[in-house]
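Here's a solo chain for you in structure tokens, the form predicted on its own.
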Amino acid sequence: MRTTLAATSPEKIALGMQRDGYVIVEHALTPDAVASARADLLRLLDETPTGRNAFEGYSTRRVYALFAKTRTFDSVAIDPLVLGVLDHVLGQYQLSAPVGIQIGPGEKAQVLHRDESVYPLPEPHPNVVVNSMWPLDDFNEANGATRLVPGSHLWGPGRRPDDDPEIVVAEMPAGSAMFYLGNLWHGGGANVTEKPRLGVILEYVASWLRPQENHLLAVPRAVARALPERLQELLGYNIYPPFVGYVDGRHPRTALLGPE
């Protein structure tokens, strides 16, 4: 399903992921918020490696802890067009991997992988991860844009793609949002142009699962306490109801904002 941000709604999107597994929404963001970003990402990836193996990628670099070393995508994160989508998909969730990704020239095809794998739930389970990408370069299938296979998360247990899936590439222009289902078979693409490719996935997790980066650590405490409150309980200082994540018996943001 693609679509522009005038012309849906959390709701849209929520039964777009249903039905294909993924959505493109076209003009998410203004040209002067993607310039911002990528002005910022390419500072920080200056300092950045490469892929320590082919699933990172030899020629791809990864901008980890990313609400750490940047501000630019905190408004993103806490959008209410995203939170909408999360309340609609998840119900209570969390920030699960959050990350700027730079496809260098001559990287391969990642392997196609779901989200959701690393976490060993049994089949079939309700969704606990929802992955949202937002390009600041154009992706186009040259230089890497996102392969996936539509459909894939009503796939049933055991079902892999085969060497001759369905594969539909992402393309998109900067700006755009792509939100896909943690079950939704995907992949990064190989880059085969003379210029990388960049974006930042921000990874959603059902709260009552542990995220895949420990923000409360990757994140210095005098930064986590400048941040949106909503944003603070996204990066982990946040209840699952009843109480599950409590600090000494009370909310997690109390020890935040108390002393060190």
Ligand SMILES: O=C(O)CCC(=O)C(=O)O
Given for the second form:
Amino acid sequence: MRTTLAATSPEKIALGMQRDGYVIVEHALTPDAVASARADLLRLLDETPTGRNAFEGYSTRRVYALFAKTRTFDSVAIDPLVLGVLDHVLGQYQLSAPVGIQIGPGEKAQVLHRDESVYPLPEPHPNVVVNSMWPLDDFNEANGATRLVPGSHLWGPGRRPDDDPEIVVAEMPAGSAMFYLGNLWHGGGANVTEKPRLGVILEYVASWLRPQENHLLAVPRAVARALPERLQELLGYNIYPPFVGYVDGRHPRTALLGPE
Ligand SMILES: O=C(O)CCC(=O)C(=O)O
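Next up, the form predicted in complex with the ligand. The previous block was the form predicted on its own.
To see the whole picture, the full complex is given below, headed by that same chain.
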């Protein structure tokens, strides 16, 4: 499903994801927000190596520990539209994998995968992962726009994309947002152009599961301390009721008050 910020709501996005597995929202970020996020990410990419395996992409650069390195996605991560979608689909959640992904010229298409497959959960299970992709360049088929298998979030266990799956290429202008469920088969596209393609994923997971990145170690405490409380919660300073995640018997937020 494809919509615009002005025409949508968390409820509509959650319904669209239930139906197709993904929703593209155009004009989610202002051109100024895109320009400043892009400039800051490009600064970081200068010192970021290419991937170490085919999944990361040998011609792709990934900025991990995003919230340790840039402030340009703080407000996006806690944007009311984003949190509204997550409230509907996951209930209680935290950030899992926030990553800048720059697919370089010559990169091959990434293997199709489901983000939630890192968790060995029995099927069927409730939604545990929601991802969002924030393109900072226009995404098109030639430069490596994300490839999706629409409806594949409804496939039962054991079914995988065949050799010639029905693919939707998530072509979208910079400043869009794409929400997709953790059980939707998808992957980065091949980049056959001369220019890199930059996007940021903010992946969220139910807060009773371990996030992919350990933010408590990745984001220095001095940095975390200065962040909005909601973002601190999303970075692991949270409790899944009644007490999963406590520190020395207390809310993990208290750890931010102590020494480094
Ligand atoms: O960069 C993209 O378009 C998607 C990347 C992706 O799905 C991943 O690395 O898990």
